[in-house]
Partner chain sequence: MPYKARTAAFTFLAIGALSLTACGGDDAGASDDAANGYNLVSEGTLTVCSDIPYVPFEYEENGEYTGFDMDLVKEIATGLDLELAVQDAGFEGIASGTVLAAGQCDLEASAITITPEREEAMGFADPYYDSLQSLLVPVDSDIKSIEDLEGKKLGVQGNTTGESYARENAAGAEIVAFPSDAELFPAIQSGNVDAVLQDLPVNIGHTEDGEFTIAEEYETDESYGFAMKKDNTELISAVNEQLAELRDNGKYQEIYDKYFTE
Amino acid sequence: MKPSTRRRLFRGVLYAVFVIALVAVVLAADWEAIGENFFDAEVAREAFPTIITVAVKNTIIYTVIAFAGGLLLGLLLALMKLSPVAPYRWAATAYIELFRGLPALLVIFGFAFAVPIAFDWRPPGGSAGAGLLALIIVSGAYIAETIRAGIQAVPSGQAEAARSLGMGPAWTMISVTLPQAFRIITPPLTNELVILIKDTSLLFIAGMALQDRELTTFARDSVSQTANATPLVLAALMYLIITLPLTQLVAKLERHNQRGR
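For the form predicted alone, what structure does this chain take on its own?
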């Protein structure tokens, strides 16, 4: 048997296995129970418009705040890690390794409950503010490594050429290196934004007021009230509506950068 024939035969077997598995799932599923528990139209109607005006709105607001804060913190940490001053490098490295190694949920829990108890201080914004501060701190550690990699990916000749024109190190970094670095790291930064959108779901652990709820907290509360899983399906759909365009944008930016090289 020719290799091409074997490949076609093997591919046909794979298709057949997939079709058989799909048919088995369709026949075994209790579609009536699935419809009643996951796609109840009445429960879905009750979720609107609050799921949009409160949950989606807050999810987007929390994401923007956490990303902007994490970006500024990450830029500072990246510059510290590349600093010729050793203590700055040590401090930035310790911070980055610490918060990249800790679960975000644990950090949120700490800022929402442990920090107020230990220091008799609550972050501005109550529970939502504590959760956002934790997300900024964690995301800053990840973004710092992304920015550092972008800066180091810029050819050293660019900085050398700028200095030969009389630019100082600081102005060279601001006007030459950073713009090129951010062009390189736009896809991974966009991916970090997508991750943050999903990480806002962890804010439920802080205990959110009704007007502060994001999508996951809203869905959890609605499931408890209705004893039906339809709100979870709606929340999942909203997450997909927000994140899928961004993931497609990441793929497009990556293809554009590859062509640019």
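Rigid core here is just the name for the largest C-alpha set that superposes within 1.5 Å across the two forms. Residue numbers count along the first chain shown, from 1. Bear in mind the structure is a predicted one, so any value in this text is a computation, not a measurement. What changes on going to the form predicted together with its partner chain:
- The Cα shift for A28 between these two forms, taken after rigid core superposition, is 2 angstroms or larger.
- Once the rigid core is used as the reference frame, the Cα position of L237 differs between these two forms by less than 2 Å.
Alternative state: the form predicted together with its partner chain, after the form predicted alone:
One chain, no partners, no other molecules: that is all that follows.
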């Protein structure tokens, strides 16, 4: 047998195994029970308008606020960590280690309940506000490390060239180093954004008013009221509808950037 024939044969066997496995799984599943419990059209129809006008809307708003806040905070922390002044470096390192090491759920719990008890101060915006503040603080810690790595990945010759043209250190950072750094860290930042979209589902622990509910809270509520798990599937679908186009968009942006280099 020629090596090429053998290769073709082997590939054919692999395809066959895949198809057989797929068919076996499809035949073995109890589709009726699955349909009843997870894909009830009636329940889905009932949940549908509110899931868009309240749940999807809030999920997007929360993500945008937490990401924008996290980005600003992360930038500040990254610059602090690269600062020649030691106490700034120490403070930034301590902050990052602390909040990267704690589960987001516990940080949200802390801001919603422990901070008001300790300092008699409540974050603005009620429970959602406290939860969002916690998300900003947690995502800031992650984003700071990403940005720092991006800044350090920019060849030092770029900054040296800018400085030799007479630019000050601040202006060099803003106009030369940071734009290149952000171009490098587009993929990990997208990751961070997608993780944040899902982390908004943790806000329920802080307590939610009806109009503040995001996708997961909404789905959990509907499950309890309809005695059917379909809203959870619907919410899962909504998360995908938000994240898949977003990641496609970023991939496009990345290709565009590559060409620009």
